[in-house]
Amino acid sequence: MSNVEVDRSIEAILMVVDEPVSELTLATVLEVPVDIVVEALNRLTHSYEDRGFTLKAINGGWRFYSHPDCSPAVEKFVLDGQQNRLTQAALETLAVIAYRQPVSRARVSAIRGVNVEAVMKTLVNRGLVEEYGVENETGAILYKTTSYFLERLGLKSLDDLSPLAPHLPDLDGLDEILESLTD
C-alpha cells in the first residue's frame, strides 16, 4: 500500500469513528505495520495545520477535532444560542469522581456535603461517568469517568489531570474524615 493509499484510508476511517482509534487498530484494519500508520498520522497531522480541523491523539487513539481557533463558529452552530453547560454542582461532582475514582455515590455525597443523586444521573446521561463495579464492603455501585470525559477535556489519560494536592489540606486527614462520614 502506498503512502497516499494509507493516508487516504486512515482519513476515511477517522471520518466515521465515534471514539479515538489506536494506531494498532488502524494498522490491523489496513494490514500494514504500526510504524507505517504512525508515520502517516504524523504526516496527516502536519498537513492539517491551516485547516478548520485537526488530527489529535487523545485517550490512546486518534480522531479528528474542530480546530480550537474555530471554536466560536462551531459553538454557535452546535448550540444555536442555547447553553448546554454543566451546572456548578455537576462540575464539582465530576471533579470529585475524576480525582477519587472509582468512587461510590455515598462517598461523593460525603465529600460534597450534599445529595448528588440527580447530578450523578445527569453525568451518566451525558456520558461523562459510568458504573464501574461494586464496592466490596458496602455493595455500593462505583463510578468512574469515561473516555468521552477525557475527550471533552482534551486529555490523553487521567494522568494528565492537574495535580490536586497543592490545593488541598492534609489528604490523610481528609481520608479519615471521609471514612467516618461513610461508616
The other form holds:
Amino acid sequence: MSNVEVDRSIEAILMVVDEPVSELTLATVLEVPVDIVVEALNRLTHSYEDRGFTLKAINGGWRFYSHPDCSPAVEKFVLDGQQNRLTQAALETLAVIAYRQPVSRARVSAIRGVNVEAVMKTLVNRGLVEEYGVENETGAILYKTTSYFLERLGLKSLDDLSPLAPHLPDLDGLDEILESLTD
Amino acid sequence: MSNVEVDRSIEAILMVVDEPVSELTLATVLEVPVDIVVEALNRLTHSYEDRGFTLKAINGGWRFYSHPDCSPAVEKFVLDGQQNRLTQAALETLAVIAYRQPVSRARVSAIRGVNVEAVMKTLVNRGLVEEYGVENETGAILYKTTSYFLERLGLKSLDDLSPLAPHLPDLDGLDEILESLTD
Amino acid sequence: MDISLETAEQVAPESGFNVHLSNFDGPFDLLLQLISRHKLDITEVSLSLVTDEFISYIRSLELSGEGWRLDQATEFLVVAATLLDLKAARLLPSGEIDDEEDLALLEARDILFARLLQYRAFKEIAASFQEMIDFADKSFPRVVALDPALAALLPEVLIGVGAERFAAIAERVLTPKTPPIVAIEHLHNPLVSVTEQSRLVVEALRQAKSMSFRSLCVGAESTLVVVARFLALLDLYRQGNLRFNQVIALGELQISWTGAESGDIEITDEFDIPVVLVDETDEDKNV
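Please move on to the form predicted together with another copy of the chain, as the form predicted on its own is already shown.
Now the full complex is given, and it begins with the chain already shown.
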C-alpha cells in the first residue's frame, strides 16, 4: 500500500467513525505496520495546517476536530458546547489529584490546606475524577482522574501532563520534607 | 472576510455537524452572500480531489463523506469485529436509558457526567434505542429502548429487566441531586 | 500594631476589617496572598509583618460575625501557631542551636514553607489546566452517526453482557457518586482530642503546681497538640482552675494551678468533633 493510499484510507475511515480510533486499529484494518500509520497521521496533521480542521489524538484515539482558529464560527452551531467553568478551588484540587493519583481525600486536603470534601464531590459528579480502590493501611478511598479529564484538557495521555518539578524551587531537602509530609 | 477565512470556517463547521448544512445557513452564520459560500464550497470540493474524503450536497445540504475510492478500507473497518461489540460508554448509556426510559439526552448526559451525543447516535443507529415523543415542559426528545434491544439482551419484555437495588434513589431524588449540580 | 492595622485596611479599604472568607481559600491561600503582596521570596518572608497581618485577618473574621467552622478554625490556628512560634524565635536573641526545641522550631518552619511551596506549585499548575481547557474548548470533535448505507453492513450488535451484568452496570452508573457523609479527614491526621490533652494538662499542673507553657508542651508530637493543650488551658482558666502570669510581652507564660487537688474536673468537649459510633447510628435513622 503506497503512502498516498494509506493517507487517503485513514482520512476516509476517520471521516465515518463515531468515536476515536487508535493507531493499532488503523494498522490492523489497513494491514500495515503501526509505524506507517503514525507517519501517515503526522503527515496528515501537517497537511491540515491551513485548513479549518485538524487531527488530534486525545485519550489514545484519533479523530477529526475543528481547528481552534475557527471556534467563533463553530460555536454558533454547537448549542450545548458551553461547559461550566471550574472554580479556582476545583482546578487546584484537580491539579493535585492529577499529579498525585491515586490519592486519598485527606492527602489532597493536606496539600491544599483546606477541607476538599465539597470540591471532590463536584469533581466526581462532573466525571473528571473517580474512585480507585482503597489505601491499604488506612482504608481511605483513593481517587484518580478519568478519561473524560484527558478529553477536557485535550491530552493524549497522563504522560502528556507537564512535569511538576519546574514549578518547585530547587531547594535542598525540599523533596525530603515533602516526602515526609505524605506520611 | 477573506476567501481563506470563508473556506476554513466552512470546513470547520462541516467537520463537526452531523446533519447536512444548507448554503443559506452557512451564509447566514458567516455573514457573507450566498454566492461567496457557493464559490467556497466549489473551491473546497476541488481541493479534496486527492484526499480520502469529499464534500457532497444531498437534499440541499452539504456534508463531509468518505471518498468513494476509499470504500474498501471503510467497509473493512466497519465490518471488523471491533465494531459490533458495544463500547463501555455505549453500554453505560444504554443501561441508563433502559432503566430510566423514556428519558431525554440531556438527562442521560447529566447522569453519566459526560456528553453522550455520539453514543446516543450509535445506539439509535444500531437499532437499540429510538425516539419516543417529547418531554412536555422542555420539548426535549425522549428516548426508549427498542424491541431489538430486548431481543439482543435475551429478554421477553422490559419487566424482565433485573430489578435494581432498592436503595437507589428514585427519579425524584435524582432530580434533586442533579438540580444541586447545576449550582 | 498601628502598622498591621494600616496594612489590613489597605487590603480591603472599602470594608475596613470586614474580610470575607470567600476572598481566599484556606490559610495557605491567605498566606500566599500576603506573601506575594509584599513581593517577598517565600523563603525570606518578613515573618513578623506577615504574621501580624495573618493574625489581624483572623481577628477580623471573628469580628465579621460570620463565625467559624471548626475545621476552618483549626486549619487557621495551626498556621497561626506556627507563624507565632517563628516570629517569637526571630525576636529572641539569636544564638547557637543547642536546644531541641529550637531544632523543632526550625523543622516546623521548614515544613510550613515546604507545604506552602508545594501548594504554590499546584496553584500554578491549576492555572495551566485552565489554559488547556480553554484551548481544548476551542476545538470541536467530529461527532457523526454512521452512514445508513454503512450501518446496514454491520453484523448484529453484541451487547456483550447478560441481563444480570447489565443491571449491575445500570446500578453502578445510576448510583450518585457521593462520598461518605461522616467525614473526619478534614482534621489533618492524626486527630488530636482537646479532651484528652485537657486530662494530661490537669495531671501535670496538679503535680507541679506551677509551670511554664513551654515546659507544659515539651513532648508534644505536633503543633496541633500544642494548640490543643492551649485550648485546654483556656477552658480551665474559664472555670477558674488556674491563673496565667506573664511578666513581659512575649515572655514566658507561667501557669499556676488553683483548682482542686484531686477529684474530677469538668472537661470541655466543645472543641472535639463527636465521633459517630456504630451503636449510635440507630438514632441517626430517625433524622
